[in-house]
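What follows is one chain in structure tokens, specifically the form predicted on its own.
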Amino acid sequence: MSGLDRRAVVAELLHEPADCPGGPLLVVTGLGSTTYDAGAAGDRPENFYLWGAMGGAAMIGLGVALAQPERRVLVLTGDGEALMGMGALSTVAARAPNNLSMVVMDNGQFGETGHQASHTSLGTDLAAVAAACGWKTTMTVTTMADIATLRQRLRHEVIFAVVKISTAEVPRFLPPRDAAALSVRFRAALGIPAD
């Protein structure tokens, strides 16, 4: 199977999350495997996991980025979710926050519903779509050396990156699933008092 190991990629991208200007990296994950990957890399209050909002990660990330302009925000999602929420790519590009990046883990399949082929395995190039939507910097990453470089760039630049990952199954790591508790702890990590 070709493609990078998803867990190694996310562990590298989220390594030393406190090394961002303005405070620790804020991470919004898409439904499914990217949530498991981020949790396996280290569950922390600055991770906001989406358990039932397929297609919503980019828009939630945009809201966080606009509300927290001094913090770096990363939307970490899969190709299936990015395809479902393609209109969000235009909205994010139009608002152009200088603190929001997006990484799409692309294995060319809908992993949560039975591994059916996604449109990225049938010709859709999400980096090209993002560029056409107005993202200034887009890239497709295929090596771990490029992941290490991407990690550094995410701390200071706005980037839309597609990471080509393997279709290999990895064990699920289930971080906290209580949506209310996740919201409260994320708000606390931002210094926002609970209602």
Contents of the next structure:
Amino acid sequence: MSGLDRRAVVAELLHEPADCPGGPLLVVTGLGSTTYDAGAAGDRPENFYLWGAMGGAAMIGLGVALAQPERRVLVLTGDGEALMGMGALSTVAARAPNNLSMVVMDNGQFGETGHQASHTSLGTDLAAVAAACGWKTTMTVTTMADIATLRQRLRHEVIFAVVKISTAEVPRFLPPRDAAALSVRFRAALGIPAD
Amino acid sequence: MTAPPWQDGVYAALKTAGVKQIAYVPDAGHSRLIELAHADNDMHVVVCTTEEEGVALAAGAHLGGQRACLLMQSSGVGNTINMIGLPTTMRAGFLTLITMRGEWGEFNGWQVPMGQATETVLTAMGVHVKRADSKEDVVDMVAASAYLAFNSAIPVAVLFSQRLIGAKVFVKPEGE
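Starting from the form predicted on its own, produce the coordinates for the form predicted together with its partner chain.
All chains and molecules follow, beginning with the one already shown.
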């Protein structure tokens, strides 16, 4: 089966999250497997996991990035979630924050709901879409060696990357899902006083 | 000297409430607020391709410690239905200002179904709905709604009635 191991990819991308300008990397994941991947890589307060709000990951990331211009933000999502919020690729590029990168874990299918083929295996190239929307640096990554490079780059540059991953199922890992609790700890990690 | 438009008072109320991010899908009824936002160096302004993006942006702003407001028209409310549950799930304050179509003197019947359903849909999703019918009320209503939203951590919508903003004129009446 072709494609990278998703857990190995995310473990590498999120390795040493404190090794990042301005403070530990802030991560917003998309509904579905990227939430499990990020949790499996190590639950931390600077992770905000979507368990719903499909299509919203990129825009949530933009809201964080605008509010925290000194910090680096990574939106880590899947092809299905990115497709649902495809307009946001245009909106984020139009606003052009200098502290937000996005990684789409692309297995070409809706893995959570029965492995139906997604649009990325039916002709849509999300890296090309992002480039057409105005993202200056886009790439498609297919090797672990390039993932190691991507880990460094997305903490210093504005990158839109599609990572081609295997369709193989991995053990489900369930990070916390209380959105209010996740919000409180995320804000606390940023030093925002509780209301 | 003519009095400044009531929209200037609304913008001042947003500033007083500490709003730092404004998302919008354009509407003629919001054009003054949008101009004021773009002219304000202390405001992050985000034009969205669809209204649900603005709801998600506001959630991110909350995570990052800022307050946001979404400007949209009533037809856009239908585009937000799933996403507008997000502030409730996160227990985050959320404010949206909505210009109404499909009610007072509407010319375009395509705006009517969503305009008639706007308040029902918002209420069904747990959003607290206030309605401004006159320019005498609207500034206080926005100020109080922002205070409610951000201090009680709930989603609040203020509807600007079509009578307040004026129905869109497509054709001049005969005789003019």
